[in-house]
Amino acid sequence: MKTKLIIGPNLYNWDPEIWRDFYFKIADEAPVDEVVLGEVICSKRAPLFNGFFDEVVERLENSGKKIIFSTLAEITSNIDRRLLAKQVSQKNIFIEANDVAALLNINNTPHAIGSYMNVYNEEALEFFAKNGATNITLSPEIPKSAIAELNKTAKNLNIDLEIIIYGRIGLALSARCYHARAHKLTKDSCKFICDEDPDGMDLTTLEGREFLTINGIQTMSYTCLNLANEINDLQKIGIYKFRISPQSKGTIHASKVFRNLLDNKIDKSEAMVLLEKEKINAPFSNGFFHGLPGNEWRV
């Protein structure tokens, strides 16, 4: 199978013009096969990008990249339900479902399952396959041994497994907006304060140690996942689809590095040196892959 590199959905609240220009650069410069668009975290953010959405889709399609439309990861209000209905009602699009509520609207048509849906065992794979899933992005917390076992079943079910290899890790979602609360605001009158933190708001422990990152209702890792050293292991398992989660800095650079790594034009040592040169201000981690605490780094 041809190795594929994918840009996942943007999880942050960027200025609309910055959001547009980011995807224009992805279209023009990033050596990726697929791009996932759509608001995943907060339904209030989605209208901010409506003015540029069609333009971005056209630019990406003209560059030859396949587009996948991702849904919200948490449905808790009427606003969320209306956005979800709009996201899945469009014709001739391929949907990535991040909440089971989306499946009620897809009606067994071919679709993808995002990393926010729990797929931890063979029974879950079988369930989603019977309901029309053709691609599943696994949660970054799943270790190598489990990925290997799941991929055996996925092949028998004719499902592709996709692995997130770069970017901050989404850990949990809440009905409450942490960003708003941190600024003494409510979720309904948040003033879109999350736009002040293009890679999330870092949290520290009482001792001053960096701990987690907050992105609206989402809790994320402080560290940046990086599986450059594990690409060969994943390929040996039989994985051929790899996802990069966007960050405000270094996403296109990372796509070029991983493309060269996947094509055997550079080795993992060279890839690590290159990735260190242009990244967000956070250390790398790969602990989950090795069955360790997720924020750890194993050489």
Given for the second form:
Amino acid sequence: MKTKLIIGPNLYNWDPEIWRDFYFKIADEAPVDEVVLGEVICSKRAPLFNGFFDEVVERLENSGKKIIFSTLAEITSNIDRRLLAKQVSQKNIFIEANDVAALLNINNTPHAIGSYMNVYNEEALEFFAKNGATNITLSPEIPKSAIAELNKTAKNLNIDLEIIIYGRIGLALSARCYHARAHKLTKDSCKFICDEDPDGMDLTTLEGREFLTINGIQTMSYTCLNLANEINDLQKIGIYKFRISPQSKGTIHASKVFRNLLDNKIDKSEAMVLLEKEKINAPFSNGFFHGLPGNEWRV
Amino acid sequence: MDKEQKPELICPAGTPASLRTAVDGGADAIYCGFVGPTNARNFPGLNFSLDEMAKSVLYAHDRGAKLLCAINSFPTAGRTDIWKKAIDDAISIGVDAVIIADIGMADYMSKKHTNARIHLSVQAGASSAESINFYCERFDIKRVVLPRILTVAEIKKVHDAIDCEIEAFIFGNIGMMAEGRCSLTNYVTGLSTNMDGVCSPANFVHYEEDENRNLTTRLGEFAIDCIGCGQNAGYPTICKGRYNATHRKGYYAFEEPISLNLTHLLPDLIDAGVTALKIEGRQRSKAYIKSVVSSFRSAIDAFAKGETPDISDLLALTEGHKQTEGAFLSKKWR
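Beyond the form predicted alone, can we have the form predicted together with the partner chain?
Next comes the full complex, this chain leading.
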């Protein structure tokens, strides 16, 4: 099976023009097969990108990349519900559901399940498959042993499992906007200040140690997930779809490195050296995969 | 409020003794879980063996109370048999409902035990009418335990748009993160809230005092808070710690260590269509359960008679602790 690289949804509030140019570059330069678009974190941000959405879609399609439309990870307010309704009502697009709410009106149309949904076991996998899911991106906290078990079932059900291999890790969601809180604002009065932090806002302990990253209602890892050393293990399990999460630096670079690694043009130690060269200013982690604390790096 | 609207009072029990206390104190239903990873409060010394659960069902039923069995963690692949057995066991001893979070286990239970009541756990994180209706449609769930992220006004709208009962938390500890979707503990400890049923496990908690008697509370390697002399040191839960951000230093980045207390909102919640009012705290002592349950029992009974209840007992229970109406009062909380 040919390995596939996927650019996951952009989770941050980037300047719309930078956002557009990022995807233009993905279209032109990134050796990836699929790109996930659509606002996952905050319904207030979604309209900011409307002006460029169609041209981004067109450019990506013209470059031969498949487009997947992601839905919101948390549905609470009426704004969330209206955005979700709009996201799922479009015809002839392939949806990635990030909350059960998205499934209500999907009615067996083929779709994907995103990493914000809980798919931890064979029974959940089977339920989603029977409901029309053809692709499931697993939560990054699921360790190798469970990925292996899940993939046996996935193969029998003829659906694909996708693993996130690179980028900061989404750890939690809330109804409250922690970006707004840091500026003594609230979600409704946020002034979109999350746009100050293209890779999220650092949260350090009182002792000054880097700990977490705030991205609106989402809390993320400070570390950057990197499964370059584990790609072989994943391939042995039978995984062939790998997702990279966009960051302000090094995303296209990482896609090229992983493409070469998957094509056996470089080995994992060469990949590691290359990935270190161009990345956000945060250490790598791979603990979750090994059943260790997610912030840790196991050599 | 007329009689038919009188809501059920749902109380926690971590041990058979607490369960008897809650039943005797006037709880309409008790929720509890089996020993092991099948429930989301998998703490040492808590929870019920099968035999204890069976006896507790009899104890509750003999006194007109219900027992709701929480099987509300997310089994990882390769070990779902433990969860399925827990569901089968619970049904075989006659529990009144099983509280489920995992969609695979909801599917299993709805097919295997077609007449049994499924309550959707707060851990399922169903925060919208669309999500709840999906669970109703596919698994015929009879009740949803709502996440603690909706305002009363939003709860009313959800109530009007769904086909099942609503259970809402009114009192106790609150986590700030959407339940069933938080890997913060796993990020620090390697143990998962969803998969292992633990949040801030005690064996990873450390307290360190310096020469000036400042106390640093730690989860694993990470400092969660630092408390000066004389201040109360809270249990180090990541979402209740103090941190530094670029624009704000030493602040509660998520929420202050605070308890949920919706006493003042009870009439509004009932008017919004809430069927059952839930108290958090399966880890709490018998004495705590006794006073909380009896206080809420009198408060609800008074509201039902159209009287204004004396809530001083409830306020006294949280004396010295900060309390909040959390997300329930207004969108400004967000």
